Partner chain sequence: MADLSVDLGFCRLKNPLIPASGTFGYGEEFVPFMDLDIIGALVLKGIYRNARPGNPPPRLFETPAGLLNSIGLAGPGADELQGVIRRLSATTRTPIIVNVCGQDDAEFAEVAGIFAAMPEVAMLELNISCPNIKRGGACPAQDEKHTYRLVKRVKENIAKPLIVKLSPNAADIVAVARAAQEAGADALSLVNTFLGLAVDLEKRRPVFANTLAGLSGPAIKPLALRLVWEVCRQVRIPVIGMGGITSGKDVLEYILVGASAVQIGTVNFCEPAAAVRILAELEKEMEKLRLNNLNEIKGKLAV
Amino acid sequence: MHDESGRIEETRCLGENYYLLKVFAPQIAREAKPGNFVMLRVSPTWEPLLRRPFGILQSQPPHIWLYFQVKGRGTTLLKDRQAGDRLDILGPLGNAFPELPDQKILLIAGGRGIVPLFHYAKNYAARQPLLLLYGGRGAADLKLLAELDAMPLLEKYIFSEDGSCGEKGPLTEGLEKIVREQRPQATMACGPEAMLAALAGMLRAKKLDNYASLEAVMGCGFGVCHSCAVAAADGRYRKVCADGPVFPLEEIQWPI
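Is it possible to get the structure of the chain by itself, in the form predicted on its own?
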């Protein structure tokens, strides 16, 4: 973990309030793995006081890329930062998705949940068979399709709830057929809690190794504040920042 003063090299608006930042942060970039995240001070002042968590979309030393949608005060401030601005960054934090060499893996991304799975595909698609199931409410939420097309993925399956891109419907509608036809050995997922809960139910009997990257509100990012605690299947609690954010899917107590 490093407390690094990064430098924005590019801020790009992708439309519909989605942004991509390219940041010079050599120490973090050198150690970042798919699933890791950073805690970012979004303003050059102490207001707001707390840093915000962001997943790492891609790491290619000396740079990392951050992908986000403007949703609140923190992301509103971040989108206005310009090339040359310094960013106070703490990371890389959390654990990572397992490598699972030579296994066929199905990556399942809901909306902004593409971030850690994009990082995984970028690192491993040339080494092993990777499938991608990627969905959102509409085409506006599927901003990285062109970049994904450039990766040597075995197959991509695109869903949108409004039918504006790919097949119409939630991505869970494609899961059964993909698993039956492609026979992956593991799944890795990230997205809204409702999507992950649905996947947990659908995959329970499939005899696969299933992993999920969770999103949570965080105050510190390294296990001190306990603001990101989630209930586990064993009745105890896990901290998303320190114990995760990647967990075996069945380890979490999902809402029924």
The other form holds:
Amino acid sequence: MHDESGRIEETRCLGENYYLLKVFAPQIAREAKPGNFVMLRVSPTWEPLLRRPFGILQSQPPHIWLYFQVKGRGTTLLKDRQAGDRLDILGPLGNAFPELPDQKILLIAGGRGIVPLFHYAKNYAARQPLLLLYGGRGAADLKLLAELDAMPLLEKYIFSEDGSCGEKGPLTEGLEKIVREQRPQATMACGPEAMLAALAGMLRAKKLDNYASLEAVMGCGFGVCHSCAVAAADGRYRKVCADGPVFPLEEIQWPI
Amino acid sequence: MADLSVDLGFCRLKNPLIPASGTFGYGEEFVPFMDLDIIGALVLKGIYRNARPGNPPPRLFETPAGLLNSIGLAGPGADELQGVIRRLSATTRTPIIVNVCGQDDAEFAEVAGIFAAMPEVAMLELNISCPNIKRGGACPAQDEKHTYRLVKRVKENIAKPLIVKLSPNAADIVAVARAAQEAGADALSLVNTFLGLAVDLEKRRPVFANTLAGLSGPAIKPLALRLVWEVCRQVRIPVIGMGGITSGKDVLEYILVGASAVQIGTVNFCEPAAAVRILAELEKEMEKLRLNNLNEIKGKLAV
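Show the form predicted together with the partner chain, please, the one above being the form predicted on its own.
Below, the chain from earlier opens the complete complex, with every other chain and molecule after it.
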């Protein structure tokens, strides 16, 4: 874990409020594993006060790449930061998706949830069979397809709710068939809470190892402030930042 | 080089900088970011007799230059913390302060007794001011009679120095400060968070399950500075000031209005090595003001 003074190397708009950021952060880049995240100070002033959590899209020392959608104050400020700007960056934080060498794994990404799974595919697609199920509301939410095409994925399944890209419908509609035909041994998911809750229900009866990466409002990102509590199935709270962000899917108490 | 040490009467600290309870975990979380030996002392996250799950999320809401929290003192119980303290004291010589909590006076006294008996603990801070436990933010520090009764009971039970942490939400914080002093408090620390409200316009409901929450961060600094100033003028015991400190200048401002030392809180979330930077700034600032030691400026606000 490093409190690194990084530097923005490139800010690229991918359209529809999605941005790609290349950041020089050698210490973090060296240690980052798929699933880890960073906390960015988006402004050098105290407004906004808190850092913001971002997943790591890929890491090629001395750089890491971030991918985000402009949603609020923090991301608005971040997108306007220019190449050459200093960026305070804390990381790598949290746990990582487990390395399961030799296993056939289904990656399930909803919208911006592609970030840690892109990182996973980037690092491991060449050494083991990886499947990707990627969905969003429309083509606008499904960036990075060209980059994903360049990876040696075993198979890719694309869904969009409006039918503008891939098959029409939520990605959960593709799940049963993929699991039946491809027989993966594990799934790794990241996306909106409703998607993860639906996956938890659908995957419950199947004998797979299922993991999900969660998103939460965070104060510190390193286990101190207790803001990012999430209710677990055992009735207790977990800290998304320090106990996660990756949890066995069954460990979380999903809303019904 | 300026002398940064401060005298709390019952003990001397190498500098006035103390990370505040609830913002510094149990110390060990900050080892990757700093040498814990550089800070004056450190206060652990508040502790009850038994482990607490904390409040249901959301627990945090950002405001302009500030932060509303409703954590609800989530954490382990007293038995587990004793092990944590033994581990921590093996890694640092910095005095360890335990922030003592209780659902009622008996629990405050019991928890204080447990940690006062530990040789690894330098002093206790009695947290009679957390606004996130009872609905509506009620706490003992809102009432001078309750404060007197509680501090007296705890103090009679222990031999360790006792700091009493005050609430800015008391109708008359000076009266509460005096009550704590009369009851035997060795020092005061103030302020805990200001009660605040955040609402969700679409749901027409409060953001927090507990309705009210505690505001901290740079936004509260002038409010907190005023309360520290008023209390310092009215009590004889040392005061540890806090509220929105983010810089070496801020530290000196609190000392100027009469504080003997300071605590830094919310800034630890934003910048885990904040204490290191603030200490360096404090030295530079003292040099600029030609101060040899902090006593030259302590309580010297000309009004």
